[in-house]
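This document starts with one chain, in the form predicted on its own, laid out as C-alpha cells.
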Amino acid sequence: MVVFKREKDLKRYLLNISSKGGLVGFVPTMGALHKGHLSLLKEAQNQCDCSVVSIFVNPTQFNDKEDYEKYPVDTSNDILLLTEAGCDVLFLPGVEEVYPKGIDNTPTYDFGYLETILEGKYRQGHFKGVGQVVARLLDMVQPDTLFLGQKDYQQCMVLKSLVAQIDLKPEIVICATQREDDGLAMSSRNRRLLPAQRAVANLLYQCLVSIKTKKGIERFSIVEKECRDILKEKGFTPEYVALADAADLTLLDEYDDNRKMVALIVASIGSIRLIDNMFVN
C-alpha cells in the first residue's frame, strides 16, 4: 500500500493509472475503520484496477465541537487493516491540504430539502461541511467510481446531489449496511459505548424490523410511537423514527405500497448518537 498526505504526489501517481486506462475505485472514511469499511474497499478492489481510501476527520461537518474531539481515531491500526485489506492507496491528507485556502474560502452547496429534514433538520450545517469536504476529496482523488455505506442513507443522498452540482461525475455505488451479530450497525462510534450500552444497542434495528414486518397490519404512526416508547424505556433519546419515499426521502405519514419506501432512525444512548435505516418494501 502507497500513503500519501499530498494532493499534487496523489494526482502524479493516479494519473499514471487512469492514463493507462485503469480504473480508480474511492472510499472516503473519517478513521476509525472497521469491517463496513473493509467491505466498502473490497467493493472497490471487485470494480476498480485501483482502490483508494481516504482517511481525514473534518471538522466542518461537525455541529457539536464536544463530538469532534471525542471522534476516535486510530491511524495506527487503520493501516494496518488497510494493509492486510490490500488496499493499493491510503490518502492521509491534514487540513490545511484539504482547506488550502481556509474553510471558509472553500466552496460550499445547497441541497434543498435534504438540509431541513431528519439529520439536515438535527444536525444543521452538518451536510454543507460533508457537500464541502467530499467536493474537495473527489477534486483531488478525481475517482471513477465513490464507494458510499447505505448506514448513512441520507448522506448518499446528499453526495448524488453533489455529484450533480460539480463537473467530476464519478458513478455512485451505494453498498448494503455491514451489520454485528444481533443486527447493530457497524459503525466508529460504536467502540465508544459502554457494556451496559452495548447490550441495548441492537434495539434500533429491532425497530426498523418492526417497521419492515408490521407494514399492511398496523398503521405507521403506532408503530412509530411503540419504537419510540420502548427505546426511551431502554434508556434511549429517540430523535426521529421516520419513514421516507427511497427515492427522494419525501417523508411520509403511512405505509405507501406505490412507492420504494425506507424507514430511518436515531437514538442517543448517553453521549453516543446512533443511526441506522432500512428498506420496507
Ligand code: PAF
Second form
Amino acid sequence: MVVFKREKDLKRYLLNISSKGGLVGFVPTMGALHKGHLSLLKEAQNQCDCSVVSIFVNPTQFNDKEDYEKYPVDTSNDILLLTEAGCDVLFLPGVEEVYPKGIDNTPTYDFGYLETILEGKYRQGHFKGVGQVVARLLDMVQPDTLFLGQKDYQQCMVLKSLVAQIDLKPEIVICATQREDDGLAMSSRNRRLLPAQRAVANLLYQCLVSIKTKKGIERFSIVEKECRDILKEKGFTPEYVALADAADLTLLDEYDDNRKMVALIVASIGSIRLIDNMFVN
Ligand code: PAF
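Alt. form predicted in complex with this ligand, vs. the form predicted on its own above:
After this comes the whole thing, all chains and molecules, with the earlier chain placed first.
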C-alpha cells in the first residue's frame, strides 16, 4: 500500500493509473476503521483497478466539540488493517492539505430540505461540513466510483446531491450496513461504549426490526412510541424514531405501502450517539 499525505503526490500517482484506463475506487473515512469500512474497500477492489481510502477527521462536520475531540483515532491500526486487506492507496492528509485556503474560504453546498430534517435538524451545520470535505476529497482523488455505507443513509443522499452540483461525476455505490452478531450497526463510535452500554446498544436494531415487522399490524405512531419508551427505559436518550420515503426522505406519519420506506433512528447512550436505519418494505 502506498501512503500519501500531499495532494500533488496523490494526484500524480492516480493520474498515471487513470491515463492508462485504470478505474479508481474511493472510500472516504474518518479512520478508526472497522469491518464496515473494509466491506466498502472490498467492493472498491471488486469494481475498480485501484482502491483509495482516505482517513481525515474533518473538523467542519462536527457540531459538537466534545464529539470531535473524543473521536477515536487509531492510525497505526488502520494502516495495519488496510495493508492486510490489500488496499492500494491510503490518503492521509492534514487540515492544511484539505483546506489550503482556510476553512472559511472553501466552498460549501446547499442541500435544501435534507439539511432541515433528521441529522440536518439535530446536527446543525453537519451536512455543510460533510459536503465541503467530500467535494475537496473528490477533487483531490478524482475517482471513477465513490463507495458509501448505507448506515449513514441521509449522508448518502446528501452526497448524491453534492455530485449533482459539482463538475466531477463519480458513480455512487451504496453498500449494505455491516452488523455485529447481535445486530448493532458497526461504527467507529462503538469502541467508546462501556460494557454495560454495549450490552444494550443493539436496541436500535431491535427497534428497526419491530418497525419493519409491525407494518400492516400496528400503526406507526404506536410503534414509534413503543420504541421511544423502550429506548428510554434502557437508558438511551432517543433523538428521533422516524419513517420516511426512501427516495427523498419525505417524513411519513404512517406506513404507506405505495412508497419504498426507510426507518431511521438516532439515540444516545451516555455521550455516545448511535445511528441506524433499515428499509421497511
Ligand atoms: O462518513 C464519514 O465517515 C464522513 O462523514 C466522511 C464521508 C468520510 C466525510 O468526512
